[in-house]
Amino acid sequence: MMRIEIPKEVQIILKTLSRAGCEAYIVGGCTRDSILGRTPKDWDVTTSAMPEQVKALFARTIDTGIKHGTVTVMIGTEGYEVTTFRVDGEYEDGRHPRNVTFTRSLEEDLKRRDFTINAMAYNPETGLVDLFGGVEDLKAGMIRCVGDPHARFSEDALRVMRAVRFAAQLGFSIEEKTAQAVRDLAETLNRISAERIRMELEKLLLSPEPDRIETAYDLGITRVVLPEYDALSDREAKTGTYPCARLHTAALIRCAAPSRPQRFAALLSYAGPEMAGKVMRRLKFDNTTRILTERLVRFQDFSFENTPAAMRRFLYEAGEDLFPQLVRLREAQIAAKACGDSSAAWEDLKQKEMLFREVTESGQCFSFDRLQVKGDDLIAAGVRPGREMGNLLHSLLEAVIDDPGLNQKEMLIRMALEKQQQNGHT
């Protein structure tokens, strides 16, 4: 019989509701995983057991979803979501049933789960309950639904992203009814919310394998979700060794680090700065990762001389913090050129690289913090504060970064009374 290795606080929590009467099991994704040799991220537990009886076993409990039958366990300081058996209601969104029905029976519940890898349920009295090939289909690598893959999907239609997530960070294929079934469905991801959309396309993006994006190409998943990838099939590559700058995209995608910015930023290379703010707005993107992604893409060309003036007003422009991730996503455009001979485009960054760790540990002036003059100064040597001082800091920075040798405090406040003279404000 097959083993699994079980944390000690979900073994309690399964032999407490076995020692009650209950059934109890581990089930879904952390049954899948152990079985690949993986170390699950969370641990579900599914039970025969009503929510109240759920509460009233455990000192601490939280009603996370008891709606739906789940109550979060407490085990010290860690939290594990217990949900009775049940079977689904109508799906009246796309994405949620209109309400559930508790049952005894384990299999009506697994049942209703999307795909047979993640209708496996395990404890270690009983082994495993397989009871629709998801063992089989983990040693085929294949996605496969449940039963009819289009009621599945008619019943929650994120499913059919999470189709083509699954297979990109597994490294699975989809099985053909399977895949027929996304193609006629895609359409219905109009019903889910752009949050529930994002965060399968960061999981997607963020996978082993995100150049999978091209099967929700083909599926006909990002015709719907974001047609600004479908476009780039009508435009010419940057580089000649792909037909069209799609492909061209999926794989810089493939080459690019896996962080959200870096692979956003790969994949909305040809958009621009203002359509790719766009994408991620339209996306419910956080701020932070949306504005990084953005200056990512505005200054990704990295085309400048490499000289340390040139540097100096490259840092001035993008920023000194932005360099290191602008470095690590130029290696991924050069790697997914993958024609030719890429060593001047390698030995260029190696330049650029040197420059930089030239002029910033030097203390060469690029910004205002690295500027030895400040709006005080200037107030005290007879500066009226306002605009016109705002203006004064800029010209001085202007000149400094042409010339590093300006960047003396007493030569600066001079350099900024004569210019106030000189536009009449004595």
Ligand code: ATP
Contents of the next structure:
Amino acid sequence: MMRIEIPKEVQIILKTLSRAGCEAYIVGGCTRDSILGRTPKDWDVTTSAMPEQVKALFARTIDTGIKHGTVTVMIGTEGYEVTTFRVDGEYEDGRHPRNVTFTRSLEEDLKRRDFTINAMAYNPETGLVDLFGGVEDLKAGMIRCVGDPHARFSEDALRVMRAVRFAAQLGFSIEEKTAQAVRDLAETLNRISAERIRMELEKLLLSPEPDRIETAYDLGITRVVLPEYDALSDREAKTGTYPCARLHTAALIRCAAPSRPQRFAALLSYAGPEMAGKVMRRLKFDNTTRILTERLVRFQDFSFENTPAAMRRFLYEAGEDLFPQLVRLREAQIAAKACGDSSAAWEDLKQKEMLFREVTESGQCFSFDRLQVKGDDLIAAGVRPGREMGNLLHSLLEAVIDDPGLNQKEMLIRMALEKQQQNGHT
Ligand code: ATP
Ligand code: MG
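Okay, that one was the form predicted alone. Can I see the form predicted in complex with ligand ATP too?
Every component of the complex follows; first up is the chain already shown.
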């Protein structure tokens, strides 16, 4: 009998439920990952107990999704989702189930799940419950729908993206009938909310095989959720190594570091900052990720000469915090070109990194917080506050970026007063 190592806390939950005469199993991702020898992210429990009964059996619970039968059981500081066996009701427009019905049958609960590898349950007494050949598909590396793929994708269109996402996360292929149903029903993704699509896209791009975005393309998914990607097929690649911009982009994504800004900047590197921002807004990204990604796209081609002055000017425009991120993106770009002699590009990057350290560590000025004069100093010296002063500070900063020797308080105040006089103010 297959044995799965279960954390103590989860064992307590299973035991408590079974002593109360209920069935309880770990289910879904944690069962799948355990069989694969991977460490599960979280442990979900499915049970025949009704939500009220679950709440009565445990000291601390949270009603996370009580309508859908989910109660979070707190053990120590960790929470575990315990969900009552359920059958999803009718699906409205391929979105969330309109209603759910609780059931006493584990089989019914497993049947509503998306893929065979996600539809296995386990507890130490019963062992593994694998009704649809999940283990076999895990061994074969196969994503296969539970039951009829067309029917399953019609219930919830997001599943077509989940198929590709799991393929990318696990390095699996998509079984042919399932793949065909994805092709046939990819269009229905237009009924799914941007948030749900974004979450799948993120998981796909942050997976070990993010270039499986090409699978999403082949199956007609990007055409619906990311037409900008498909449009790259008609654009020439910036480097001769690739037949089109789309395939170059896929390679860039694969080489990019696994963070959202890096992978999405790679995805949108041909789009330019405005279009990148537009796409990310449409996908309802948080502002922080969107803005960082836009900045990466905007400054990705940093090709100034390797002098301290040029570095200071660049840091003034791009922002000091962006530089290390740009270096990582550049590393991906160089790696993705994978042609002929990239050693010059590596050498240039190394020089820029050294220059960055030199300029920042020696306290050279390229931003207002490094400027030796503040607005208050100018006011004290008799400069009127307002737009005029903003302009003055800007011109002082520009002067200091070009000539660091000028970054001294007295000197800057004198310069400010002179400039003000030139502008006809006293
Ligand atoms: P991970 O959490 O690692 O991304 P997971 O398999 O745990 O993967 P979840 O989205 O957390 O995926 O869902 C938990 C389980 O619920 C899945 O394994 C699957 O059995 C079921 N499930 C989740 N979403 C769907 C869906 N849209 N359609 C059908 N079943 C689903
Ligand atoms: Mg999960």
